[in-house]
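One chain is shown next in structure tokens, namely the form predicted alone.
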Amino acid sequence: MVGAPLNKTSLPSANGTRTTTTLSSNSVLALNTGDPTVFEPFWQKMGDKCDVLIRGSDLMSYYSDKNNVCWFLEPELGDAIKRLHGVVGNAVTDDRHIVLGTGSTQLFQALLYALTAPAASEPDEPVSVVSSAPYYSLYPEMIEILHSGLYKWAGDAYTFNEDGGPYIEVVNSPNNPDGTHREAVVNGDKGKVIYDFAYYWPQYTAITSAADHDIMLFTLSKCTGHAGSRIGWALVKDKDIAEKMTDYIAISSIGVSKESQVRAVKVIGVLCDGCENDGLVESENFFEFSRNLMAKRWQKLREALKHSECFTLSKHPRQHCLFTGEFTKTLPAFAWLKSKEGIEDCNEFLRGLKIAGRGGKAFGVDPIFARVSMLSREDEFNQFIERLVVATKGISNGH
């Protein structure tokens, strides 16, 4: 019997460069996550503009500046981060504090310590945490991990009975897994709110205004694909809780590794040069390139399930983006698949294509919706569709 036909991929070295292995039809396609390599592409044409230089005598000390809130945040960084949300549109910067932290994973710890540490003795109860189902699956286990006595996950803001005492509702928008924008739905008078805007970035979505609100996280994960620099940033209006935060990140972490916040400057320079140069092709445009990449899956997806018998996508209304001056789709990170009837657990049927994604009880929701990563290399994705394709051929003749 013939071998089938392999795929080649590539995986880190000991010396940082790609080598190459190989991706079988029989392998399992990891589309539980959202390690976003699908960017790989972009910054691997930049060639050496992103490289930096760092001697064995820089960022030794603990500290970038003494005088700023969060002490650890290179002042470089905290520009770049001010042009990128200034070139892009996407969230107001002016009169805030930058929190910088390791990813926004630490950042929202942080924050949760920061908005019910009490003044003095320990709180009556742990303060609920909720988000709107379907949530992002990682906020249960995050809130839940220490055992805290100050918070507790109080799961879906939409059946949270809010009874006039504190809260913290968690709003994910574009929401992780289903893509739609969303806004707080609880709003009690003692509730705090974190926005989470991991993907409120050009390449997925419109950018329909500057958000502009109390506390807003970001990651430089998910807007230009560099997750292993563990590099996130909180915008915060309040002094108190920036500066509760910081002490959260200090104690946990002595602060973000500097080497990172270097290499983030350099990226975000990089980027925010090829948004402002008109005179560059289209290609050094990283979110030009990037939509249109997303873009080319998304459709490539759609077609995949159009007469599928297997699974449905929801579809999402057009909108104005104020950063391509445009009319322009929404197009997630993540396809939140529907399986239709007669399909019980999504998850699991796609288990039987030997495709790992994340079941909908993670989310909160029905263990007939699916999450799959659209963000992986172009062999994974493409195994992924050919995958589909094959299955929704499979059930229509009979198999």
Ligand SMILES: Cc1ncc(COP(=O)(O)O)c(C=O)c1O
Contents of the next structure:
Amino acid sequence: MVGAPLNKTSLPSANGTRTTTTLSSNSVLALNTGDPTVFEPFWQKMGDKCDVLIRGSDLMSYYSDKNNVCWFLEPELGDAIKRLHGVVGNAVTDDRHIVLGTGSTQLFQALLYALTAPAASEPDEPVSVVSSAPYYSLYPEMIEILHSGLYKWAGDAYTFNEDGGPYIEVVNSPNNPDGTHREAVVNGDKGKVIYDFAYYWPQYTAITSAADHDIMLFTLSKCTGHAGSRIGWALVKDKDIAEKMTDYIAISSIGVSKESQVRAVKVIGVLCDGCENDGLVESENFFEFSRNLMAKRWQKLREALKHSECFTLSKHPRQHCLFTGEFTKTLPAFAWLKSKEGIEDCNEFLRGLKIAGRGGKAFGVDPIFARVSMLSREDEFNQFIERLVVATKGISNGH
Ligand SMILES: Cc1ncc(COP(=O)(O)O)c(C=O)c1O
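Mind pulling up the form predicted together with the named molecule next to the form predicted alone we just looked at?
Whole complex next, starting from this chain.
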């Protein structure tokens, strides 16, 4: 579950800005979800550049382009998505269908349907869906919620007993929760692979090649930070799969909000202009700005845990990034903490510090691990660091 915010002092107002900005030392830090509010300062800097005007008579139809497989995708958004991938260089868009979803969450469910719906009316055995642990905790939740006869969650891809039958493997790279770079591990003849590239953007990782797989998922949520717009897209080679996904979304929500699409076109356009226009100051290049933010946060976190007797963090590689032209560090969206000897439940320990994370079990691994978001607002992040430092000092003082 994404879960409700735990910290009532930070509830957003109707226009999405904070009603209060102070966190008391007693409040629980809700870092259990990856709500990407860290990027708000960039878009605040953009002032009115991303404003959109939508008149009462605009965008009233269900349809956007009846000639397109994904008939509810506004053509301008399709163009903006292609431009974005062209600017970043993280995915091939040629000879692909773009299927739009209400977040990539809906597209994942559309794919489960599209890849398992039988041609005949009688379903076969449910198709196993696997992902290497630690895996994104929502995969099993989304698969199990309906007790579907079409597919079933079969857990960790590393331990999956592939028997020559059909299966689906989900590859999330860089991976939520641990930021590692992933490839498919089962490699059976009848397997279909869904590549979830939610975090394959330059603020989190080096862009090492343009991904060129049959089925790839992306989301605006983790790219620009506009999670509230609920825009995700799939790049799909096979027309039949793209059509089935479109059918699923038509039945589930008859398309995707046109207002959200218009906003996404604007935001992506401003982002691409900022990246392409060398004359602009550094702070107008979203990926430079957001990489710097993430780098500062990771530096603070590593510093805070340097002498910690409670937690360890794994190291992440430095790779050559085709987007920046430099060797860059992986800067994951989540801290994947491992508790040291004597602390059996990392998440419980964090709870004692009034930090709400998500425990290892939800990701298919031991409770000595826990995930904490690195994408919160600045004051929450600073509190997180302060509490880690206090915990470290407390233990070294024998408290
Ligand atoms: C790995 C991964 N995939 C998909 C999503 C879903 O993103 P959205 O539904 O906001 O597009 C998330 C969100 O946290 C994620 O971490």
